[in-house]
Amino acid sequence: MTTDLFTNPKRFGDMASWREEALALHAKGVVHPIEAEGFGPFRAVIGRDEILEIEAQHELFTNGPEPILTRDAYIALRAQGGPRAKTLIHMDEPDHRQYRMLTNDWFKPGSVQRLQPRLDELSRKALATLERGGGEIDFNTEVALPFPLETILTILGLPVEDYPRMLQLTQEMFGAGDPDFIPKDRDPEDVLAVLRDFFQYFAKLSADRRANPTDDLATCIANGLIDGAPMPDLETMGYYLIVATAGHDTTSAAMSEGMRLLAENPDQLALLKRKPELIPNAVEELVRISSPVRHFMRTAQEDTEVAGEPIAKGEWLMLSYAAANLDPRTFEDPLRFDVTREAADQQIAYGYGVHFCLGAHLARLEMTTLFGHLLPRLESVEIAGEVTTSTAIFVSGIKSLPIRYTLTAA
């Protein structure tokens, strides 16, 4: 198929556009092969059922060698000796469950719940940022990006002071694509240095961790057992960059696009202001409509077939949860935004058996909160300026959304 709707990251800076043409592609089937220059052939699966269904045949459907779509170029630099992450979505059975266990318990509902009063803390300050915003702010930058991101630094035990640190690299990891994060004329190698320069950074909390351990999340994976063995500095690292980045990067594309959503549909602001119970399914629905990591990549360890398509052992798949959220199948005029929806939970923004993200309870409690705060407050929003996404293929969401708001006094 000659679509870029996959392999384009500008694409992925007007979502509008994107999910219409995504949503036309269900016409055509659930399964498309995809050639673009750069990158090798894959196909591209776009049905909900369908990705539940690869999802749940783990060792049929592996995540390595590349779980993330990648540019042939990366690749072959990596092979070369070049740094590669080895996080737990890069990793399989039996490798994947005794790390994913290592932290496991830190993020059971739980044990996330326990975060309630800094997250209330936080939702607090975020609507002071509001009141003394004057009725106009950019959400994503003042509101969006540090609520998540100060939630992680609290879990990991780290201090505030390291928060632009934090952002700058969350931003050049994620948004490879994009030149406000990373300009266009950088190379492989420069890109890769990021991924240096956050190691350095884990590397030396590490060790301070394994010297003075306390009882934060930095700790427990500073001082990891595998097999009895501490963790590999690769695995380390791998650890620290998928907790202090997906962590934070998705959940704050989550809340703008919720924010965006609220403002361009104001009877579903004051459905939420006049039943609050609903905020939770609401919170199912904004993400099933951003759906802030765009894909993730398996590979077929066997011939097989997927939707009555046949699958050649070593073919890449492309896992479009972004497209699978807007199936028809499942989610009725799946454009809508619509906080009663039924079907909201059913979205898959979040994975589904093994690999289900793991920080997903959280996530939806730090959704859930902010906005319980919110909104009681919130008396009207719209959009006042230019919405602009970052323009990358795999995580992706809105850098700036400016709005203009009244709020009821307290």
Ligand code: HEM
Contents of the next structure:
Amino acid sequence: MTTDLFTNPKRFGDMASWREEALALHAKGVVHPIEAEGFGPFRAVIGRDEILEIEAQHELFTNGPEPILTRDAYIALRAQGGPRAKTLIHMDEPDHRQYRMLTNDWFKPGSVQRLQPRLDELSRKALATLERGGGEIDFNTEVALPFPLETILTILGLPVEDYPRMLQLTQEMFGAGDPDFIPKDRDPEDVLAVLRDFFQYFAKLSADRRANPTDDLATCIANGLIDGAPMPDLETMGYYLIVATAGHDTTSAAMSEGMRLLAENPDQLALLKRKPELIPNAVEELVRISSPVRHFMRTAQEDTEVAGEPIAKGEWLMLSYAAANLDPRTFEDPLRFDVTREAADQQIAYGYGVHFCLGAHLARLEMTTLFGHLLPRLESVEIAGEVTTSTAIFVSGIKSLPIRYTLTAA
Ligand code: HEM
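Having looked at the form predicted alone, could you now put up the form predicted in complex with the named molecule?
Shown next: the complete complex, the earlier chain at its head.
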């Protein structure tokens, strides 16, 4: 197939046209063979049910060796040496289970609930930013970016002074391909340099938490035991890397997309103000539409089939969450933002199965808390300028969201 929908980063800079084309693709089938210059061949799976079916068979369809769509040139470069992150998303059984168990309890709903006071505090801070803004701000840079980042700093137990550095590192990691996020003096393809920065930072943190354990997540990672022995360095780094990055850009992107949807659908804002009990469903609906994790890849370990299509051992499959969340078989009129949509909780933006997003409960709590604080005060909101979106094929979302708004008195 000749579509560049899944392989051209620029396409993700215009999500309205991306979604229209993805929806049109649904009419042609749920599994699409893709050949694009610079990438190995793969099949894009866009059916929601088919993705669930693949993810349920995690031994047949593995995350290794390449869980993210990666250019041939970069795979070749990495094969010559250089640091390779080994994180939860790069692991399969039995390793994955063991590593995931180390922090699983930290992210359970009951445990995440402990963060409620901090999330309330961050939400009040966001409201104060809107008050100070005097009716016009960039919601993405001033609210949606800092909120999840400060949440992650809190759970990792990192000082606020490290905030700018963490922000820069995540944007460089995930923004690969978006020139706005790459320092001028760095080769845009050189993601390895970013990884090295991360490694140095977290090596220091680990040494500190081994010497001075506290009750934060960093202490849990630094002192994690696998088969009774300390976790190897590369895997320890991988753990920090995944926790520090996976929960940041994703949640920011969903928050901004949520505000954009409210600005463009004043009837939905009015409905939520009248019925705040709909906020949790609205959060499912905005995550469905935003789907900031655009895809993950799986590799077939045996000859098999998906949706009646033969799949050969070794074939690479793209699970396109962003397209699957527009599957018209599950979501009627999928491009419409409807906070009362009954099927909203059928969205699969957090994936499914053994790799189901570790931070999903936290992300939900962050978003319901933020919107729960903002909406009662948000009288009206509209888009006040150009909305830009990052151009990256793996995780991407709104980069700039100028809004004009009015607040009711406190
Ligand atoms: C709206 C926000 C978020 C979205 C849309 C999202 C989406 C995803 C997706 C699609 C996966 C892969 C699931 C699969 O393979 O089936 C994933 C995995 C993961 N996410 Fe999230 N995520 C979000 C927020 C977070 C947060 C807040 C954290 C933590 C602080 C987090 C940590 C992780 C980790 C550690 C994994 C790897 C899990 C594994 O491989 O076992 N995510 N996420």
